[in-house]
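Only one chain is included here, represented as structure tokens and corresponding to the form predicted on its own.
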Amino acid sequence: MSLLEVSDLRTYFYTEAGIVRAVDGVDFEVEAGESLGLVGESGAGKSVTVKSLLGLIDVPGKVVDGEIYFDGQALHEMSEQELRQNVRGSDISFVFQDPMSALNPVHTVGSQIAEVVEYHTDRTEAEAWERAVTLLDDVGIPDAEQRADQYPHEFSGGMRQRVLIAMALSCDPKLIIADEPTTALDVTIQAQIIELFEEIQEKYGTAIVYVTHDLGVVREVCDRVAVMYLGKIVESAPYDELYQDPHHPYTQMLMRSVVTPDRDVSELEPIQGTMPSAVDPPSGCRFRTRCPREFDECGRYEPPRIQVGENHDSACLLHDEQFEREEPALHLDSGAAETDSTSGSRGAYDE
């Protein structure tokens, strides 16, 4: 059994405009010690997905269906109190995306970490404080003993993110969920935080679910990738395979929009159009309204996730044999754009 198993997860928000189907039938697994990247544009449902795992959805949102098993425990059957006492912060930790607002400004950083340790373990106040100082040192905070007595406003954005990571590690969790942890940071600090996550996984063997819109970040820290679009996972594969051979048109277009050292900015191909509303998503394939490979059946059938390789699936009718399309999915090929003779669209880039 995998460490985390999510099946048919559905989280809806009930608004005056209608029902927002933010997460609409999501399935994925995470093995012990593995890192999974959850990737997609803003509005794809990534953050709502991971918050749903721990019951962190506020009104008017609600998890309406699905099963979530973590280390043999049925999280979807647990009460708010059971999740808070037995899962959040202990077995599963969450690193939020805005380090500037995630810490309490009126308490020292050391006391905030120590509080988590005391709540979830039987350590004394002195032992919890010692643990907090050790963790600050582990995540690269210089003069950790002195800085533990300081307040969040005395730390830079990058240092605050390190504090949040230290807090996430405080009870030796089996899984860390990192929700866009580098979004508010400059490029240099982003690289340091990514490197820190790599060190954490190597040192502690912690599984990580890394939520991001940046495929470059995913390449650095993730073993496997699940690509989301409008509440659904449209492709899932080990990173190297996804990078070399993306099958879903959305994944291919994401790849072509990524900045790389060997690609001129003029070569980038941004995805045209905007993501449709989750209140009234397109019929059939949800990506079809922006897809250059759309054909008639795309509007009539919702594509299942079809195996296209070992541990690699893609939710696209181009892979469904019953439609017998002559045009194959676009593939990455030797670092250059390649013209598809059938559709006229360009192939994805390799780095």
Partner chain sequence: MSTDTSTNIQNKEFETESGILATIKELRHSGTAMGGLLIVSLLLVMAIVSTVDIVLLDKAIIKSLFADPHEMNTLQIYAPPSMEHPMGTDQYGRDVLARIIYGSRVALAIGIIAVGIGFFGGVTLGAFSAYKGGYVDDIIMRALETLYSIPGLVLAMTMMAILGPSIYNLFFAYGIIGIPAYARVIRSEVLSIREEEYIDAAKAAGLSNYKILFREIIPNGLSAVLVQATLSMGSVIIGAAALSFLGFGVQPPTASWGRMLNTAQSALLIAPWVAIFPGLMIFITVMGFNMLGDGLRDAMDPRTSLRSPKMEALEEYADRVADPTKADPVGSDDWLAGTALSGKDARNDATDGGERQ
The other form holds:
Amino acid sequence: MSLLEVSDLRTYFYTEAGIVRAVDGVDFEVEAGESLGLVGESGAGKSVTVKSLLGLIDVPGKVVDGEIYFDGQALHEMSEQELRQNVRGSDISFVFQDPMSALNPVHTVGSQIAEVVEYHTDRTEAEAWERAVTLLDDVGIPDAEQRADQYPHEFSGGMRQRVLIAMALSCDPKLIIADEPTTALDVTIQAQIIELFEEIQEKYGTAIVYVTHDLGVVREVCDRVAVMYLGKIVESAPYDELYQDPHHPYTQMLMRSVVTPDRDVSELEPIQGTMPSAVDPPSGCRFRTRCPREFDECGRYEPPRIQVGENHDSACLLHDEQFEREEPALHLDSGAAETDSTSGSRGAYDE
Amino acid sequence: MSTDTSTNIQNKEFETESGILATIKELRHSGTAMGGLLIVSLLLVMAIVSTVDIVLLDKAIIKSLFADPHEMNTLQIYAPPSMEHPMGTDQYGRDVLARIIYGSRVALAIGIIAVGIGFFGGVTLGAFSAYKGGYVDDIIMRALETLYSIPGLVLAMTMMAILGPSIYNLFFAYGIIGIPAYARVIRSEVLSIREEEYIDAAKAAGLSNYKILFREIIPNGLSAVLVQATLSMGSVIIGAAALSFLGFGVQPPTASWGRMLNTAQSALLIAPWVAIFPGLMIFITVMGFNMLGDGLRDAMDPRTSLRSPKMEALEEYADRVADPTKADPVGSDDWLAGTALSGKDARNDATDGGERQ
Amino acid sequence: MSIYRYSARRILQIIPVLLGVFSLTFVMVHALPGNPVRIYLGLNPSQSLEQELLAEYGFNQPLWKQYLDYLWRLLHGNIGESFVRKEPVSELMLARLGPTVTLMGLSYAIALPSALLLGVYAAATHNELGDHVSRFFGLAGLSTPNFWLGLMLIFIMAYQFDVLPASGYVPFTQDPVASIKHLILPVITLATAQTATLMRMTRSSMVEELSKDYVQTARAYGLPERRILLKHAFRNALLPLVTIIGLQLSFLLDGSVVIEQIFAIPGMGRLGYNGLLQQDYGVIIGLNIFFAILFLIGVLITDLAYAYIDPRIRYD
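Switch from the form predicted on its own to the form predicted together with the partner chain and print that structure.
Zooming out: every chain and molecule, the one shown earlier first.
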């Protein structure tokens, strides 16, 4: 059994504008020690997905359906109290996007880590502090002993993210959820933090769910990738396979819109159009409004995730043999003519 | 290049106007604000009608409805509430209800004129000070701090002792006292707006400094001061009533709620109605302005929405869903908002500060 | 910047303001209508005596010289003399400091804890019933004129039910029970608007803090809600409040003038009020300067407290 099994997760937000189906039937699994990248454009529902796992969705949002099994426990059946005491921060910990604001400005970094340790383990105050210092040292903060006694504003952005990672490690979690942990950082610092995640995984064997819109980061950290589009996972595969052989038209377009060492900026093909509203998503396949290969049936059937290789599935009707179409070519030419590669990219990777 | 920037500027101006309109529209969703607006409108009608009545019609309306608010009747001294005098009579036998209605003129006039003086004086001084910077800023701010450090009522009483008790001097005294608060709010607004990119754009487009100040900066900073003005309307009305209560404000025979309470104090035991009703009117009036101001502040604050709980987070989310080119909120803006002395906080502190004095 | 340098700078900043207050008071007093010694002399002053007194107090000197003399005297702690009571003003003021400070201190002692408690409660129940009720009472408290509230309390508690004295002041050392009985109504009157204002500010400050990312972090790490509320959000919410508490002193000082008048409490406010009615130069100077100094000291203390409790001492 996998460490984390999520099936048919649905999280809706009840607004005056209508029901925002932010997460609408998401399934995925994470094996112990594995790292999964959850990739997609802003608004695809990545963050909401991971926050739903821990019940961190605020009013007017609500997890309306789905099963979440973690290490044999049914998280979706747990009370707020149980989640708080046994899961949040202890079994599963969270690293947030913005290290500048995720720490409390009026408490020292050491005391903030120690507080979590003290609350979730039976260590004494002094032991918890010791643990905090050790953790800070582990995540590469020099002079951890002194630094633990300093306030967040005395740390740089990268250092604060290290502090948050130390906090995430504090109770030996089985899973760390990192929600865009490098987005707010400078590029050079990003590389260091990514390296730190790799080290953590090697050293502690912790499973990681890494939420990002940056395929470059995914390559560094993740064993496997799940691509999200408008509240659904459209393709899931081991990183290398996804990179070599993307099946879903959306993934293919994503791949072509990103800068890699062997591709120049001028060759980039931004994804046309914008993601439709999650209040009123397109019928059938949600990507069809932007898909160059859309055909009649796309609007009629919601494509299931079809096995296309070992550990590789993709939710596109093109893979289904009953629609007698040729397998999508690896490098599409049809869409390329229409795209204007010199215009500003409006795709996912322009941040 | 220059055409580009000027379009930017126009866009911004457009946004500002539609921003204020949108705010007013959003007010409809706030019960508090609408309640406040109702109270304030009723009072305004009352004040306007009684002004017309006294100036043009020689109290014809009020006489036909109730009684002459200035007419004394020695046979009716301290008459308790009755059909003839629904709120009783005072020490000269004058009808309390009629005097309360006429008192609305004084209360609203003081609120509006004194706040107006404070508003324009404060906005001019504060914006000038912030824009000049350097020692000019230092001198103006120290001078305003001086004005601010003598508690408002004490300063007002001293000024009234100098100028002599009259309603016009009351306008002036409370106007002067209000200046520092407005100046502080607009100053912090100007200082933060000055850093915005569209000001750089305006500079690049070659607009003169004063044009930038009056056409770009002040209009954008004004919303914060408007909230402050609405909220301080209440405290000015209370303050002016306190002065009249203490005998430094409106003089007889003009009907003013504060003054009525002054005479009511000595007769509290035998004629409580003379004290109850004028005070109740002050309360209702101030409550109206405070409700309106509170709603206005919520409506202007981009972080709160009046429509339904937690809508703000959601609208932002829905926005992002609808328009994925808007990136996840990242970086500097967020953590700046978290620091104690960022412009945003300074503005809130200042608006909050305006509720007192 | 170190906290010491900050404190030193903050204290130095007060000097020009204080000088401004002295000058403004001088200007105001000299703008008062009438002759400053007339009141001293009573109804039938003789010309020669009036001239003599004017000379004695330096009122016939050129204004700039009077101004310098005035500053010089103030620097030596000499505010001048009350022409009505024929006593030094500083002695008159200090003799009345007790009742005023007692009244203000007790009001704060009641207003502050209840405001913090109610404000945190309202924020914790944000947009629920408790919040709406607290908000309504906050607005109502803010909108009630204190002089009217005082009159109504006297009417109900003293006249209707006869449980508390209507007015007067008894020093605590003289008769503790009577002293407290006399203080209850004035303190409630003064504390009501204070509580309302501070409660509203606590609430909005708490609501803002609770929406911050660090609260989300604390929740994601499973910390109990009560702890998040009190240890995390409240500590941060307190920071802007500290500054406000200092500024609120101005409001309290104003209130003491009105309330001492209504409840016949022999404090500084009542002295100043009578001084104004009688055009007593010395007392008017004393009232303005004393109240300004009390306010400035209060603001200074809270500013320093802010610098002390905020680890990010990033001033300017």
